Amino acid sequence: MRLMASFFRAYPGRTSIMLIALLLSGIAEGIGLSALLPLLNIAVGADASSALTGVAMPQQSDFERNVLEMFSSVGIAPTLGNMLWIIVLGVALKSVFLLVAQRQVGYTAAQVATDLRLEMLRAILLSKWEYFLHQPIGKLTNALATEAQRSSSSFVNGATAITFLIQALIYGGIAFALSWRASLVAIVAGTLVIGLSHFLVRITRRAGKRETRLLTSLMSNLTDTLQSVKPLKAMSREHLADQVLAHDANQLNKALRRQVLSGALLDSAQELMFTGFICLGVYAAIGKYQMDLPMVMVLVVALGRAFSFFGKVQKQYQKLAQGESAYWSLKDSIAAANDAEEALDGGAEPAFKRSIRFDQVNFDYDQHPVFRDLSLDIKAGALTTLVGPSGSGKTTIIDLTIALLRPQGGTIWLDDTPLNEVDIKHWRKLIGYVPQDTVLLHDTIAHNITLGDPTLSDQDTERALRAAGAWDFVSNLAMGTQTMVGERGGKLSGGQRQRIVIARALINKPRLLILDEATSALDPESEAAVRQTMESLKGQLTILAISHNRGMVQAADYVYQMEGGSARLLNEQDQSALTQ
């Protein structure tokens, strides 16, 4: 069981406690069961105490004699009351130890799901931007939700299988002690049953792998559909998305039905065949080996319980096989993200006192050339605006500046240091970034600005709001900075949302503020407000903006025209013509 071995290596302390508790639970149950044969002999009138006189009675077995000698060694007389107390005590101890084991299983299962989710999340957040771009959001969502939960359930199923296995071995051991010949006949036959029905486990494992693939596909398609549901409905094309989702859902339903059918077949086949082989063991015990009725009754109990638990082991293993593909899929995703981890720490400490300079930079994206010998200069303290048609590489320049992407040729200089020799983590702490899509969290204005950073105070929030030109409207709200913004900021206007996002970018006092089409979705009045904010920040920090807005071009100190994989610095006359 490679999956359970992986869990044991990951949680050695928890699983050791679980195994010890399960073993003690099984031993306690065995002690209680060992008193059953003397109890039955007493009930039918046999002189159980004669076993201690040295004269064996015909109806007494070596097993019963050894049990009575053991009880006698600790001062327990073979009376009806004592045997009943031993049985009750055995059940009580079993329940206590089983409670400890089940608690460890539950706690560990919860920790498994939590650790897998955090491991996946951290691996993705630390991965290279190129890797992240190629990952469907639905796949990541499925990994964090269903795959982590199915992995946790597989651990519970595996631990439960171990619980049943220990109990089956205890009962099987007692049955062997009573009559190893009769028990051997029954257990060999039972093993044959398990072997013959194992093909149902293989069917379930294949169906589980198919479930994992289909859930990933379904979640990916569902996420994409929900993100584009408005244009689909606007063009009456939602039925096309429904067809794709319905296909995945129906295929997933088939995989789940196969799992249900194989599980039901396993239950039915095991119960019938195990009952038959228990009867075979009883027939051998009475008809061939001439065992007494009390011993046969105990043998039936022991074999019945042993077979029952062996059957439960296989059923739990079947459930484990159903979900184990989710665990390995999640671990593969984590490993792939770890392999794509960014090298952030190390290198020179960035200062950014003079400029960011692109020197003969080449960059290809998926083997498609974007830049060839690109050169431009972003002056510290100035507002530089990039203009040009869609696909000309404006956003790529920003991604290269942030070091989300690395050039295939040429050098990007931060002052006099190549950017690839700079401590990137420190460099990004000097950057404030305002994206085109103003996505706000369904939380307060203050939380959307600080993002929960405990080192930032209310004064820092107010300072950032003032710098972003947002303090006037925020302070006039009934709850001020504690106002809830609604889902995706829906309670605020577009201009208000944009200025909140600008305040978020300014909260840590960046050296470089990047605006990536930050005014493209705003009305003229909101655009003018943002432009005024940028003009007020000129000289306090460096601003790099992508914009087609006339006001942002007019406010810029430098404007670069992007076209054909190159950048041309516009003079004042060209800038004037651009704003006409």
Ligand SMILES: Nc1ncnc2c1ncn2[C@@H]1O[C@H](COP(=O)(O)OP(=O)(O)OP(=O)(O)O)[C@@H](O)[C@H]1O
Contents of the next structure:
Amino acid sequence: MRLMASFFRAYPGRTSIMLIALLLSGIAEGIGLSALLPLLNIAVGADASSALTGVAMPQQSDFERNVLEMFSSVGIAPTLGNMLWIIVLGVALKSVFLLVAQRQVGYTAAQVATDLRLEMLRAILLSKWEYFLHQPIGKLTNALATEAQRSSSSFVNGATAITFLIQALIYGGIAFALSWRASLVAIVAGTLVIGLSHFLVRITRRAGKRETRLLTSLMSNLTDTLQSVKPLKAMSREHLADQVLAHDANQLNKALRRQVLSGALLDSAQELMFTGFICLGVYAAIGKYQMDLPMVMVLVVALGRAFSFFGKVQKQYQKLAQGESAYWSLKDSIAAANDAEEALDGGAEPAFKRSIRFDQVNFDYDQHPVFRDLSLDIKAGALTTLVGPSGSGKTTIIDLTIALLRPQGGTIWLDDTPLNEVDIKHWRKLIGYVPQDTVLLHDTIAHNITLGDPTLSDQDTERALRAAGAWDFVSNLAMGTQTMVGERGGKLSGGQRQRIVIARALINKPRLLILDEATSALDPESEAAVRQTMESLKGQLTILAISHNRGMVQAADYVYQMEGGSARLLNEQDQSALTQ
Ligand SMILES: Nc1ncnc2c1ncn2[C@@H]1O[C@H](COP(=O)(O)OP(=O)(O)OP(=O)(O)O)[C@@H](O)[C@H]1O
Ligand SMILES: [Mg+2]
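Could the form predicted together with the ligand be given as well, to go with the form predicted on its own?
Full complex below, order starting with the chain above.
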């Protein structure tokens, strides 16, 4: 019930309304039920009861007397009609309060899923880049989709268990008022049944935990596989992915089967045991202790329903146990992402009038050294190109410039302010970024360029497309900028995708444009067009480009060659040797 306590803390208002409505509905049900004994006595009559049981009908029981006194104190006479009215009224009131409670449960459940999803999404988007890099995408999707949904279902199960518990207590209370001896025996019997079947709940909880773990693993493997289907198919290696996925799916199947089996076992075991105990009770009450019939009938109803509701509480609890681990897993993921939150508010306004200067910067990826005493200067208004072998740290320089990564030693200066004292959110707004791997959103070309920013017009989109050398091909498409690009941009060629991403980087008129191998997939003509754009933009903005492309080296004002964990500024001679 730690789970329900956590929900109560998170939604105190909603859950209080729910509890009060449940309590009122229980009381209404109790009032309706208390009219049952007088009703039966009126209907069956003392004679009939005596004839059935073969013993003389004793006088009214204490309970019945109390009930009738309570009714007469509010002016209700013990007639058949009045008793029936009270029963109908009790059921009607119970239904109304139950409706209020269930509405609260339903709304809160939807809210639980929504809040968990948003909390997870925000925590992940605000987390450090290094943290994000280590998160399997499938794990995140699974947390947002299934874990949030299972948490919400667990809340419903918990709330339903409380509803049943209140009803069970009301029926139990009435049974107790009718005959405390009989009820005591029933409590012992009920505890025995619940205790005996509790091991089925434990089995379900374990299977639920396994389900949580397996779903994460399955979804992580699935997203990984889906991202590399093309090479798998091309080399006829689909069966390898199939093996991994099938293993997880079969394990998951086992866990689900176990849940089904223990759920069904609990259903039948409970019912059998409860019925057995009630039959024994009726036999003892009428056969041995000669209790009067209406009293036994009402006791059977009250205890029977109390048993049935306690049983339902356990069944709901079993379902809750099945999904609970998803909630804790999701909460853990949120807490871990929150702990890894990126520090963005250095405070100082970024100006970027003169340069970005790396001053003896050291950087390691988890003990893997990339830079030692790296120094370089990215001059404002100039085009700086980085060249160097694969793995020499070019992309890492960009990530440090954007402050996605922070150096372990040395300083990165933005004019005269260390980058870690700068308001990073503001700094990033001045940047246009074209990543090394271009993945587009499954939407229109226009949306991929504006990213849904409502302040950008169609003219802005066209200007950006022209500047990126993409206007010609886009305007030739039947739907123009409204063309859907397909899943991850699959309906466009690699070079076309690259130009769309360049247009996206240019649309906000950035102060610093970063291109990580942005022209690698372009044909000489498109590449020349982009280079011309870059040359025409020179002076208006600063460009930092990674490129092995001769053109981008020729157009550069400064070229840095990466080697051995540091950067060397090439002189004109080296530069022209590079473009030979
Ligand atoms: N997230 C990471 N965790 C650990 N090591 C990393 C990580 N990213 C990069 N590296 C390592 O850091 C080094 C520099 O990587 P980087 O991506 O900066 O190279 P690069 O010069 O951009 O290479 P390429 O031309 O292939 O894109 C490489 O040796 C790489 O293996
Ligand atoms: Mg790179």
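Just so it is clear, the structure is predicted and the values come from calculations on it, not from any experiment. Residue numbers count along the first chain shown, from 1. Here the rigid core means the biggest group of C-alpha atoms that line up within 1.5 Å when the two forms are laid on top of each other.
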*Please check if Gln498 moves between the two forms, taking a CA shift of 2 Å or more relative to the superposed core as movement.*
yes
_Aligning on the core only, does the CA of Leu456 end up 2 angstroms or more away between the two forms?_
yes
*Asp415: with the rigid core matched between the two forms, does its Cα shift 2 Å or more?*
no
*Thr481: how big is its Cα shift between the two forms, in Å, with the core superposed?*
4.8
